[in-house]
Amino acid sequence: MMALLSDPAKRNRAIVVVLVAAAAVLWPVFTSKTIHFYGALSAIYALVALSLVILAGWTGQVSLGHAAFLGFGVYIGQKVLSAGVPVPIAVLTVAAFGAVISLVLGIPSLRLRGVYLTIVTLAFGAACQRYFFQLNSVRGFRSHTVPRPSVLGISTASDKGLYYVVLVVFAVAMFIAWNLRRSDTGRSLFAIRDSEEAAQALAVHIAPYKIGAFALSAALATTAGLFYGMLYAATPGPDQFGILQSFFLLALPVVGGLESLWGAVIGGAFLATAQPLVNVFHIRLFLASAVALILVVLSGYDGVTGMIAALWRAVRTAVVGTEHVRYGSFVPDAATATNGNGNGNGKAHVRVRVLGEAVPGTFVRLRVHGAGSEDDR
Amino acid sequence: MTRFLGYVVAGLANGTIYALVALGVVVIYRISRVVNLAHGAMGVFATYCFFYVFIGDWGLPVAAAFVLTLVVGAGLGVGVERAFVGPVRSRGTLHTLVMTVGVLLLLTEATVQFWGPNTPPIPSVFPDTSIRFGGTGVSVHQFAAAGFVLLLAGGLFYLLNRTRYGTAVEAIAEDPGAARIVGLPVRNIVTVTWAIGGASAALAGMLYIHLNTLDQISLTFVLIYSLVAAVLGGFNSLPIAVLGSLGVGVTFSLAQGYVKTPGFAEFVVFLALLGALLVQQRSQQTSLETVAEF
């Protein structure tokens, strides 16, 4: 608590997510019925944008079978919310048919190098589409209504109620998320993206890692699934899950920002802005989203979260006059942070040994990370 | 016995499209080491021009439309890589990656906007008479399909591995900035490969749909059948991604005559997938990873 209200930088974060969590919140106060429904979808959505966030942005890997698990979701979560399981055991229940099926398409392909992942998950929402979701026992020609049981007494008979209850789980998957990034399993996922090489020869186990970032990136999707099909109170056809819809659950985390957690949050806002402008404009949304990604790619930031993050350091620098340190992906915050010489005074000792003789003059420059200060010897 | 061998004719007559598919991913894949995955909508859009556009518009003979197609497709190809491809590529297999899938959502969603969801039969150069072969009837568009396959094949097997123009597509996708400096027309040669990938894109596209209907996603359905072929070989070998799809397209076939299930046979392409995958050989794909910059 301490370091959040001492480091600067931490406490920009920290107010940048209260405020945006306080948004989150009091929003759907304010608005009326039709747009608590975008809202819940946009939720469900940036559940989505999350799971491929810490699959393609963290490991390198592509799904574009996400649409798939999407369906799995909504097709198995109709069966256990029929059967009268609550809500959080069939969100388990769900959560851990994705990461089964996740491991069926990961182990033949993440043990190889390359592009198979994407090829697997590419052909299996084509099985998907064109068979599993045909069976009569996944979903067949008829829909089934979804049960909509309150969840530890939120009702989620309304779309405002049921919005709530998927931020609160959207909040858990990006709390859980967050931990990893930090964790020393994080790391390793961002050295085996950058070069597998080098990780390997950190003797870092690459498949396992691989497998199972991509089977919590599935148990996700199938929990966004479930809430998908509640939302809708009943199961769309398979076509609706088809290979086109991964394509375009792939360009909403591309557009958010591939690498960074708020990535998520702004692919499932940019649904819910896109959709009522494609509808003035009569354009489709699919069309207007490979646009935004295709322009985002080239663009080469890391999405809106990325360009936003350039503004904001370039702003600053101008205002301030002082750059920011960026380090790479390897060094964590917690790395950087000095702690003295173990009195945990926050005091850091910087010795500076010029080797040979020092011309008078001689320019040190020296930028210590966070306290944004600037030592001139 | 005559229902199987009319499965097997069936299943080949479609695979020889999965090939020429296949053969144009592969040849992407030599030059630029990206796996083209908006090849189907490459075609496919050509072929709406072919439709729409040359036949209905401009009321073109089909002969003529056929040619002019064959130009949009390779034009595309190039046109795909210099705005799109081509910028990212040197920034990974992740960017390359996802700026395909835009590509290939803009363009199957282009088509919509444009003509509308309509799927209308399409015209083809080659007459529909049929040839009796061994219980079935294969139509002279199948055995012109088949030719083109063949003489692509042939072709890029004899430019890729026999001529200095192969030599150079090799040392590009290497280290393009070595090539240049040995003095090879990277741009040029980089240009070329995809003209020929794009054209074979919308060869296969006019192809294709004249078996079926003109639908936006079909030919990405194909090019997830050639994918499977294009693995096999490692996204290196002609020959194996021609017979692999041919292989695919009987396997296919068969498992559409036998199993009424409808979509069956997608299932165990995709279980041929699985199959493909566990029998590769992680020393096979060193020279896959070399993505070197432009």
Given for the second form:
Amino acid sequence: MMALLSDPAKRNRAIVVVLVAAAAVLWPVFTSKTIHFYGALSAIYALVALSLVILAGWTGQVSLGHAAFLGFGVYIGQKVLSAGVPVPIAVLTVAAFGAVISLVLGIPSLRLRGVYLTIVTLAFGAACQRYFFQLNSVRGFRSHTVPRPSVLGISTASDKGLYYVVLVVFAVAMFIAWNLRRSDTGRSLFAIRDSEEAAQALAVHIAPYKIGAFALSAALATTAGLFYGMLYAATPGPDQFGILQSFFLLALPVVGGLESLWGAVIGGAFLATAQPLVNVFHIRLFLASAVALILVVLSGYDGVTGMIAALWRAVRTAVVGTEHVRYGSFVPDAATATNGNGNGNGKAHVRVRVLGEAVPGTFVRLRVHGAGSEDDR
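Could you switch over to the form predicted on its own, since the one displayed so far is the form predicted together with its partner chain?
The following holds one chain only.
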């Protein structure tokens, strides 16, 4: 606790987390029942966006078949809940099923990367939409009712109760992802994303990390599908989990921030609330999403979270007047070897300029490489 209070950056992040959590818990109290539906839908889409942040943002595996995992969660979840299985057990069952399905897709795709992996996931999504979801053992041609059982005394019959249940599951998933990113496993995932060859040179075994990331991502997506079916209390048709829907789902983390956990929250809220907003202006959702993607990509930032972070840094620098110390590499000025006029002693003079206020107790270490010598100053 003392370490948290002594570090301004950690303290500010903790304050933001507390404020966002309090707002997420309290806002249904002050809103109507209609808004509760979009709140639950936002939490469900945020869970899907979180799965794609882990897969695409952290590991570099782009999937265009993630809507299929959402569909499996809906259809398998309906059968599990209809059998009287409690919701917590149903969540674990559906998540395990999604992880197993991802192995069928992930293991053969270990040697694929880039556009080839994307094509494989696209084919997987098309096969699920046109064949597997048409089977009577999965969904068939008839819609089924998805029950809404109570969860630990919380009734999910209302959208408000379901929202709180999904919110708890999403909070647990965020906590797991946050710890994953700070661990050695998370650093290995980022290394694989940046360069698989460099990661292998650092003795990182590529296959387990890629399969694990795909399995975790699929488990989160199928869990979201379970709650998606509960929200609509029915099993939507296979076209709701087709290729076009996969494009929409991939847009979630891109708009919010492909590397940020907060990007999943913003992306989920964006897609859930975009439909009623664009209906006011008589604009198609596909067009609005395309414009949002273009603007985000052209901005050069990592989604909305990247824009907010850059704006915050600019405002803090303008108001406070100071900035953090910048660390980086430098090279000696070649002109100093001759004093700028050709009459120098032939030696380069290192000049270092530190911007901002250094933290008390820090020091600057210079490593100067000379002709066959190395000196630390």
